[in-house]
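Let's start with one chain on its own, the form predicted alone, as structure tokens.
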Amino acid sequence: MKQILVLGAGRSSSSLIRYLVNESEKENWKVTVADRDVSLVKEKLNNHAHTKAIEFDIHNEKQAEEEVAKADIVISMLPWRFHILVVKHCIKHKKNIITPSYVSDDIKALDKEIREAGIMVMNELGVDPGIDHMSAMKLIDEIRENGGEVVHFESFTGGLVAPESDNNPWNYKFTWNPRNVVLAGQGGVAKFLEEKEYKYIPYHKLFRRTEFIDIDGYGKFEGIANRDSLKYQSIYGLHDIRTIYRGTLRRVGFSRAWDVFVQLGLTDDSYVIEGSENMTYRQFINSFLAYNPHDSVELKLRYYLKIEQDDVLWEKLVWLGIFENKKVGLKDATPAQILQKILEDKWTLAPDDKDMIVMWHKLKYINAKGEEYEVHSSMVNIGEDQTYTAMSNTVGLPVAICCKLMLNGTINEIGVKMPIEPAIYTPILKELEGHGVQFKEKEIRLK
């Protein structure tokens, strides 16, 4: 019987644990989950009889280490920070690892060890990054087998709100981490190539630069850039690329109304809002403003900057609730930290409520008798409820359909990898197309 050792029972586990329990009987499979709420994994695994429920705790280093021992192949879904603590311990037993987070500069830098235990550390195997990965180069390779030339690559995703669920003037719900939505785009600039010239998006200016995307069926979106497009051309091998880039996807005017917030600096995460507390929403949004004793805070904040009373963007910002005398509540809290609070109120997705995932690709190429075509491909997945998600299906089904594909030896590779090649790809995507996660594509001729 093959032991799966999943590190991490949270709410992006939720359809890999169930895939793994269902396919458990059938594969001669025993699955250990575990997390440091033990209560949850149990009310995950029900008691399933080819399962087993740990309380777990990364830090604890021989309990990590002996868990690993007994394992056949270990899926970490801790936090990224943790995969190189789970990743050291692997190469000591010589046991391949799945992560589905960015492989670190530290993971890179023990490839040789890797190699050298002759195991396999397959990361970037979640939705993005991972099904992008997947679903991009399926399409890189189809062009060049055809005897093509990719000249012009873009590709976005976005966690949102299912159409259903959608009630809010934002268009927008949380369904993944708040915080990082609030940090997002911080930290760095944006970088990208268009016809063949660098270009660059500072954080102040990020929201205010959107490409809109129209998807059959499900209207329009905009796109922002990611932080650095630039690093998928080796990745991609597109190294004669003209345009270049990638970005998330929000429904369009989310990003002009997310740039007051940027504006005024409630995003900001480096220092602490004196007796905040005590402070009301109305006083946290004032304290950002200039004095002026005669002038409401709305007033002030059009004025500042430069919004019309009718503007549709007045209308969300008002729909949150910025001006009312609520509580902030938190203690020492950060600007971004009480931002967080106030969308936590409105955004938090009810019990009924769905999510959705929508990644969307842009290719021109030309192909061998120099005729050029613009290829768009794009995948909507609608989650099935608050356990279910289209998040944890995106990021949980490529990892466990990866781990069934490692055991049965179908992917046997050794060293750091991430799912850019076809014999890794390939049965991934076609597995994943039963589980609804399938991409539609379309080609039109250029010139």
Second form
There are 2 protein chains.
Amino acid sequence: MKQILVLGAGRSSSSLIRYLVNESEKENWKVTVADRDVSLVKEKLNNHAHTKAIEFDIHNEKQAEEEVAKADIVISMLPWRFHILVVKHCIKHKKNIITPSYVSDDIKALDKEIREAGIMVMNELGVDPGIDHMSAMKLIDEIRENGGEVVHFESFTGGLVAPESDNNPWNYKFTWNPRNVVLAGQGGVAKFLEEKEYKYIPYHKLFRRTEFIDIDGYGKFEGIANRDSLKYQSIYGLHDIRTIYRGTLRRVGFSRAWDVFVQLGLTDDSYVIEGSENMTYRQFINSFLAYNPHDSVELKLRYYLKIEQDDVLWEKLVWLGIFENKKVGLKDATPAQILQKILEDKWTLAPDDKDMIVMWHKLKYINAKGEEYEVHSSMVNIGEDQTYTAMSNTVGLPVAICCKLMLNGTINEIGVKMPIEPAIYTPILKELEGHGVQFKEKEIRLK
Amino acid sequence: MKQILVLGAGRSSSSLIRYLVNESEKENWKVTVADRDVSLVKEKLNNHAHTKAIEFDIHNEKQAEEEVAKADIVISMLPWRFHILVVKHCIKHKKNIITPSYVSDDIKALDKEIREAGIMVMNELGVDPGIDHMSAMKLIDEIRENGGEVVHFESFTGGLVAPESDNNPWNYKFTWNPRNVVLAGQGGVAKFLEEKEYKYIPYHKLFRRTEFIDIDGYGKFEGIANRDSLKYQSIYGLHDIRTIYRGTLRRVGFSRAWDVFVQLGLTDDSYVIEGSENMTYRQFINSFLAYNPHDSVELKLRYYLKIEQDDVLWEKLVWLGIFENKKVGLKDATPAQILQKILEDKWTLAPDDKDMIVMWHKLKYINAKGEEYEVHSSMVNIGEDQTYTAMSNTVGLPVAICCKLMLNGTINEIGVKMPIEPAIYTPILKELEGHGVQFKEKEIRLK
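The block above covers the form predicted alone; next, return the form predicted in complex with another copy of the chain.
Time for the whole complex; same chain goes first.
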């Protein structure tokens, strides 16, 4: 019986755990799930015979090492900064490990030790990063195999609300960590390459430099540049590419309205607002506007940011309640924390709401005959409910499938890995298709 | 014979050294000036009998301690981060010390040791900080003495080019560290209090939220908010104030044009531009604009930032040469470094140019009878030449005068000090008047 150790039983582990439990009898697995909150684990495992729930604290080094030592493979769904602690135990006891997070610098630095231990540390195996890598590399590798050269690469992913639950003027609800949504785009300029020209967009212009994307059957979206698109040149081996651009998807109109918050300064997380606890939403907005004893907050805001009387974005702002005399109630809060509070009042999913993951790639390539083509590839995944969300499915299933393929020897590598090699992504993408993660492709001849 | 040790003989030490040398015979002083570049010192001292030039490295602890031990008083004109090293020697050998820089946290932390040694560490004794503190506190203390209460405080200072040398469309030239000018306003939100409301301006809006200020005989200026005006509430004891606002002065129209650079992202010092060395000024600007194979950089910029065809700010941009095919020639440079290079081509003072320091305070107070008054107080100082600049005079003279007053016992305190007490600022301001640092006051009855 193979022992699987899953660390972390939070929201994004639901689909992962369901898959492992469902397969456990057929595959002869024992699935141990560990979390600080053991009741959360028990609820998810439901006393299934092939499972075990344990209370677990990553800071208890002894327990962590003992559990790793007992396992055949480890899956860390912990916050990314804790992976390194688990990886060290995995090296010592020669156990493979999977995480859905970006390869961190400290894990990269252990590559030599990881290779010497003969283990695989598989990272970036969720949806973004994860399914984006796999589906993009499949397209790129196919073009290369046929003697073609990729000259243009764009890729966008978004976590959104499903069309059937989309009933607010922002066409948006929180389907993952709200704090990350509020801070998105900060911490570095957006860099990309367009027709061999390096381009830079500062944060305060990011939400006004979007592009529109049409996805058959799902309508229009807008794409906002991610921070560093340039590093994917080396990751994907696209050294001579003319254009490389990665971004995040929202429904059309979101970014123009969000830019109001950026322009005011409401997304700043670096300082505390004086007297935030007893201030109202309206006073919060007013503290970013010039003083005037007579004019309304509404008119001052319209004038400051040149918002026309008939601009549809105004409805979005009013609907959020930013002009209401509601108490903030957060002590020593940053602008970003207060904004998050305001948004959480309105952008929280209702019990019956479903989420949606949308992914879209656009490539251009020149084939062996010198003809130029454009390829569009898109994937839309709708959540089942509030447990098995699209986010949970698209993050957890690639991890679960990879775990199976590593245990049965189909995937058999050594070192710090990302799913960008055919031997890794081909079997994972194939099985994902059976779980509704399907890409639709479309090719157009350009010249 | 009293021994004065001056550390640092850079540009801002010229007027300080001239004063000390001129007074040295009458006062019976020996003035030792120490710098890494001893030739710089010799040039400034010109073999005067009461002086001594020494080569000095602040990282040579032994030399630093020996020189401090020999002195009766120390003046540190070194970059602010080095003051702490000198202060430690001063504590050990019980010597008073003066610096024109902001009180640093590490100096503040030594207050107990400084008091136990019975010495005075006098800081913030230049122009801004320095003359601004002294002139503001003189006004505030006078109002208080007469039973009045200050309810409104605004204070602005600017280092500018003198009217007779003001011959470019920006009405600006570099009269101090260009790097600080390019980065001004970064590193924290601008906070202030207006009619008891806390107000916050993010960096990307700072140069569009200016106010106009008129100074008799010198015309109009515009004021840009400084980072943290709130801390002056406690420094000046203005706890119940309605409005407190401090800022920087430029000529009218500067900020709207500078905002073009902020909006593009050219003042960012946090990352390096790919291939900066071989890029032209025009390509540099283009890397912040959307790609288009046909449109000009000029039209893309106008369209992006909505600059009207007849807007006068355009002339400022063209005059700087930002659209020219001139090589940047800086390897691995940040946007801010490249912008500084472009500006230095044009904003450098010509040999005959003079600089100017402008300071302006506006206070409102309610007197003992309940009447409300507004006071304006302004000071304009024009530099003599490129050595005895207004900057050098207004930074160096308060330091030099304070040094004399400390040596002759007129100023006699213990601890970490700023010039905000009458016993300190009164004699310094009085002597400064004789050196052309004069404030003009104007009072208006409001109600």
